[in-house]
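Read the single chain below, which is given as structure tokens and is the form predicted alone.
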Amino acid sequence: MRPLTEEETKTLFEKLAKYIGSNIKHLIDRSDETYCFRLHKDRVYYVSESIMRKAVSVGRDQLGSLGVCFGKMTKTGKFRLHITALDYLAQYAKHKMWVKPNGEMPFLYGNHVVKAHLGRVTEDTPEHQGVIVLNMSDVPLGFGVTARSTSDSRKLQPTDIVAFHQADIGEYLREEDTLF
């Protein structure tokens, strides 16, 4: 377990900024306790400093994980968000997309969001912007990237893709061997 390098921190914050924008400061500057990001076995963890201090006494081989896994650093230096970060992304997201009940299962099986399944979307969402996908009851289902802006998506056919799938809560079952 080690702190992120400056390059890794920059890569992480650029990816998080696609989804939560300037609300990144709320992840670090919390009123209850100080939190930080740590790297352990190519995974980036969001952990409170008190838990991190206690984890220092555990050996690297014995330490499985700590805090919330936000994602993985790839060998090429890129950062890939995991579904485990969904609770924090949904809490601070700038752009959200709600899917109708008939569109929940296709999204949870790993398919993109099509226009026919779109319930509503945050106004002025630009193209290729990170969005949190929720059901109509405001339960976060996953996240993705918009294929079209809000104004462009109104003119699309019902079978056209409005958001590309990135991750969904169905991954807890599909990827349970490799997720943690």
Contents of the next structure:
Amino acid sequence: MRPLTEEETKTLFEKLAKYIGSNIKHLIDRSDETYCFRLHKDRVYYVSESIMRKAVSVGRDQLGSLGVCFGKMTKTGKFRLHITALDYLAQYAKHKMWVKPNGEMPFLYGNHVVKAHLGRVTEDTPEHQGVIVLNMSDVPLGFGVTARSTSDSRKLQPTDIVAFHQADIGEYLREEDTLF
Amino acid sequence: MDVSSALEAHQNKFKSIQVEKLVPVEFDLNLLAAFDSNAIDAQKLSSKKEEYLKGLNRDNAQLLFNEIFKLPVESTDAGLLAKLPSQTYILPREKPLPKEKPMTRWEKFAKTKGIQKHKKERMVFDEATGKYTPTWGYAGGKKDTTKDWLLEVPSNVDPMEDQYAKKREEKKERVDKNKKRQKRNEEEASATNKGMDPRQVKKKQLQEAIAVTKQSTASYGRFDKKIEGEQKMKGMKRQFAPNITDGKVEKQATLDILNKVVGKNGEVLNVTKAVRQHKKARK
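Switch from the form predicted alone to the form predicted in complex with its partner chain and print that structure.
Now the full complex is given, and it begins with the chain already shown.
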């Protein structure tokens, strides 16, 4: 476990900014407790300082996980968000997309969101913007990237993709072994 | 008609061309410069600064012009021209003095042995031809024996050996050797100029070269045979911040990075939204 380098912090924030923009500062600057980002076995964890201090005494091999896993650093130096970060992303998301009840299961199985399943979407969402996918009762299901802007998606066919799947809560079952 | 009063009035309009100074002012007329070494009146300088300085300048300029008008004059097509004397003031050197060159190996050796350098004549009399030939350079120096039409074969060598090839080779060796020494002298000189020990510099260079060659195999030297007592090569060590530091400092550092990132792509102007709002407002 170690703090992120400046380069790593930058790549992490660039990815997070696609979903929550400048709201990242609410993750760092919290009133309740000091939180920090830590890297352990290529995974980035968002963890409170008190827990991090306790985890310091655990050996590198023995330490499985701590705090909330936000994602992992790939070997090419990119950052990949994991579904475990959804709680924080949904809380501060700038753009959201609601899917109809008949579209929930297809999305949870890892498919893209098609026009027919689109319930509603935040106004003026640009193209290729990170969005949080929720069901109609506002439960976050995962996140993705918009294929079209809000205005463009009106003209689409029902089978056309409106948002590309990135992560969904079905991964808690499908990728239990590698997720945390 | 009495014009003396009118003349006086006219003269009073202008300041006197006679200026009196306690210490005479020095001139370098070639540079059109005057050097006033008189003390400055501190009281006047503080009370009426501008006026005092202007007056001082006028007086000195007047003195300079007085001197210029004393010079011999030449009349040309362009008008009257004064002949300036030669320069007396010595301008200070612009660049620092050149550093003394470090001695070459030969110079050091010659110094310890007390070998003096003899100046050679540029042209020497060649008795064989009866002409003066240059000591060095074009058409000079020792005659090139590789171009002789006949060469004697010494009695103690193989008679079939090519004496011309031998001479050519010997000459090439001499040239190469001298080039090598020249290069060495240059390297040593550059090291001493930087204030380093040439031997230490050479040692460092060699060690770096060894480090490079050790890594220059397909496996980056991982499967190479190790020599007995070979030291392990030191690689680059990554440095990370300590895990536990002052929380505030770390927070501030992260916020600084965030400001850089978000300033770039976090809060971009949403053009479509802006256009729509503008349209709404106009309705």
